[in-house]
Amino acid sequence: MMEIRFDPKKGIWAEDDETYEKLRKNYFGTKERGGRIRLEIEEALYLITFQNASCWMGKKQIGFNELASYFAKKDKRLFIKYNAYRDWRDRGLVVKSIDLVEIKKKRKIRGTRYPAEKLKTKKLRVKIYWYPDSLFSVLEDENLGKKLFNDYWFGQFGIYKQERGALLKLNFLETIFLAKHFGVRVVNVENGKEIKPSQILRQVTKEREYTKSLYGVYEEWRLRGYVVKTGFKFGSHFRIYFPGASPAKEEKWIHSKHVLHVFPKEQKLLISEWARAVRVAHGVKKTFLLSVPELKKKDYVNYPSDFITYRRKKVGGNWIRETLEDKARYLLVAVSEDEHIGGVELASILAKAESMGLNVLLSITDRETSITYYVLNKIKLPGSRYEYYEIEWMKP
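Can you give just this one chain, in the form predicted on its own?
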């Protein structure tokens, strides 16, 4: 049986030869002078629970809760961190506290480069009529409506997926964009007065928070040739089609392969709500993209990062676990489904990981202590002002 020792003033350690050798071989703890291995609290709790280790405080043997009680007050996230550590170790993989790993060999985090084509705009001498309470505008010119719909996929011409009706209906984002970049004149249907795109944006912002962030993201992707439509059915703000997509092409009702969710820096979401949107996207085989717009250097914070993790590599036809001698893979952040996380926090984690040559791995503990993992990869959209990320479900 392995024996570990605990002293509230000295910490947790192992010193007998048999325990020392077992821990060293399995990358537990940190070697110290004098033949000791210093243990982190998550390591000690795991050894007690799953490696049949006994923990002694002086001449008294103590269990999981008693040992944890000495650390829980200082570390409010102790159990969530322990559960993430436990799950990674249960898979036979190496995981170390971020404070104990010096990363000498960094991986190159290249990110995913997305193509871009400059949108070809033209000045249109036409009026569209704005319905301020509905947040839609309507174009009656049938020929122009068809052209905007077929060539650019703006709005909805006629009835959705039905070949009837001759009105082009435009949502508030499309209305602002067409007025700003195509010179379309917008008339308030209630009073017959012309209204500027900036006025529409101000009006909608009063009624829908984060409208400015939504429009900024919409405009950026549209100007780079992408088609941006509502992502309502998929629990996100937008669905994204790559440059060249059109409802008029042979495959008339083509399916998008990406959904995009805007996460304003001031906003905080329950982890469960955020993860639900990712799961919906994955359930319909779409890549989930996350946008954190309008970030500045002063916005970044030092959000807690917990562990450095390693996976497996293929050597001679066999898969073997990576160790501290290999390049680290992930910066693991342990959270629970009932925590809140904000756009600033996510962006800060990603920036920290990138500086370390790591990808971000979110470990989410649910209410049954099961773990779900998501990897966040940076997107490179040419000329972008904002931060974008792909989020993928991952099974270690």
The other form holds:
2 protein chains.
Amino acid sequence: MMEIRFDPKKGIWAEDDETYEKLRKNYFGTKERGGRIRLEIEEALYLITFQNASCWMGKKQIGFNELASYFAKKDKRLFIKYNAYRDWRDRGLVVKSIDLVEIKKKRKIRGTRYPAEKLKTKKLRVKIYWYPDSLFSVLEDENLGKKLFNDYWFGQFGIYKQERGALLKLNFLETIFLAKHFGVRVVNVENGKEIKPSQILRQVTKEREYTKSLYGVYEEWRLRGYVVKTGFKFGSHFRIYFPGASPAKEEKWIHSKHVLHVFPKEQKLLISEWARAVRVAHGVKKTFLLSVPELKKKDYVNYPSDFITYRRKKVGGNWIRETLEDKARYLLVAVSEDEHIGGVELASILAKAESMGLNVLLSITDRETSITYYVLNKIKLPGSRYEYYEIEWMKP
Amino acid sequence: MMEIRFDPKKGIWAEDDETYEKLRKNYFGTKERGGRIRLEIEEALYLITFQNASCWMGKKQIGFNELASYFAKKDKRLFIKYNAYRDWRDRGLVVKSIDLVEIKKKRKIRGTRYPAEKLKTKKLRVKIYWYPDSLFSVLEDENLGKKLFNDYWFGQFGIYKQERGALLKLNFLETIFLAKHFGVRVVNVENGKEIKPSQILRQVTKEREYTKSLYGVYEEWRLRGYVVKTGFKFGSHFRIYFPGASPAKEEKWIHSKHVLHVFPKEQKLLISEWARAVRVAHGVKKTFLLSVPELKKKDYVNYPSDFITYRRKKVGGNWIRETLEDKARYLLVAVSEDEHIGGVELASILAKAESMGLNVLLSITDRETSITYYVLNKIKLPGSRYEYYEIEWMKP
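Condition change, the form predicted on its own to the form predicted together with another copy of the chain:
In what comes next, the whole complex appears, and the chain from above leads the way.
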């Protein structure tokens, strides 16, 4: 039976040779100068629960809760961190507290490069009518409506996938964009007065929170040639099509492969709500892109990131686990279903990971202690002002 | 060509015989005493756009936007209402403004009855340790842990679907419930002091909004014999199993068929966020249950409900559309992706529909003017203090 020792003043350690050997082989603990192996609290709790270790405080044997009680006050998220540690270890993989890993060889975090094509705008001498509370505008000019729909895929011309109806219906993002970049004049249907794009933005913001962030992202992708349509059916803010997509060009209807969700930097979301959006995209086999708009250097915070994790590598045709001797892979952040995360926090973790040559791995403990993993990869959109990430569900 | 007339003082109407006949046959308009057919604004806009009708104001022909401009100020949601009307009409079905339908024969809205079995509680003399910031507690007594897991499916014993580990991990809802109904003593791991269920509830509420609503729903279903586990993997607050379910009873793992989402009465949600939760459940083929807890009589409001709709019936082996002569089916509420709805509003619509012998049909216009429909049916859980509804995606 494996024996480990605890002293409130000295911490947790193992001293007998047999235990020492077992721990070392499995990358538990840290060798100290005196030769002892020092254990982190998560490691000790894991050894007690799954490796049949007995923990001794002097001559008294103590259990999971009693040992934890000496650490829980200082380490508020102890149970969630332990659970994240537990799950990764259970998969036969190596995980180590971030404070104990010295990263010598960094991986290069390249990020996925997305193409861009400058949008060709033109001056349009036309009026559209804005329905302020409905957040839509209507263009009655049939030829121009058809052209804006077929060439740019702005709005909805007639009925979806049918050749009926000749109105072009434009949502508030398209209305603002056409006013700003195509010189379209927008008239308020309620009073016949022209309304400026900035006024529309202000008005919509009053009814719908975070409209500025939403429009900022919409505009940025549109100006780079992307088609940006609602992601409502896929549970996200937008679905996007790469430059060149049109509803009219192809014989077959084209399908978007990406959905884009805007996470305003000032918004705090329950992890469960955040995950829900990713989950819908995953369910329909689309790549989920997350955007945190309008971030400034001073916004970044120091969010707790807990562990460094390793996966497997192929050696001579076999998959073997990576160890502390390999390049580290992920910065693991342990969170629970019922806590909150903000756009700023997420961006800060990503910046920290990038500087360490790591990808971010979000480990979410649900109310049944099951873990769901998401990997976050940066993407590069040329000339973009905002930050974008691909989020993928991952099974270690 | 169909001709309709408009006068700002007199409204919209048709007067020639040919138009009159066409309208009457298709359940457009209302016959007035003078013999004229009066048209609602949505009807007129639809006729202009899809039935090639010309609209005359004196000797001037006017289009969609100009006609709408006379109504938009008073009828703020005009475009969204028109779009909802348009979509239902496009399917060859009858829809009528709620003010114009006199319901003579009411349908009986039964609601689905759910079974209930009184939960057998007992006094347990045991201590569990509460990790306040992690929102979990841990029971170390292996025998009792296994029993609570197998007999009641409380918490997670050991590792999910594996026979390893002997701790029972209980989330905050289970911790409060066991303390309240099984006399379990909860000790704060940080200071060794006992903590009362009401204190836990208060503490969690500080970190996680709407905890009281969440617990209220959890307790209500648990006391009626249901097993209530996290719905995290399905994008909802809970998944539920009918009375008698256990993780140990069956040879095969049993699957839940219902997810349950709590919509606190004071919470306002974007329709798109609300729909996202329903969508995940639908994607995994589970019945989505919505709960609005703690409603009182005085909470109900008068939320605008727009139309009465009819579907199809089978006559002599053929499906034909229902008309104003049939029993009305749905109270249609037209909303858009980018507006908000609250728990109180939703419950109010449902109460109104029930009193009229109708089901609620939510018609959601997305930013591309596509419509998604959801039907809301009341369910009956014996002795329940809250309201619950099944929400189903519907294709007319």
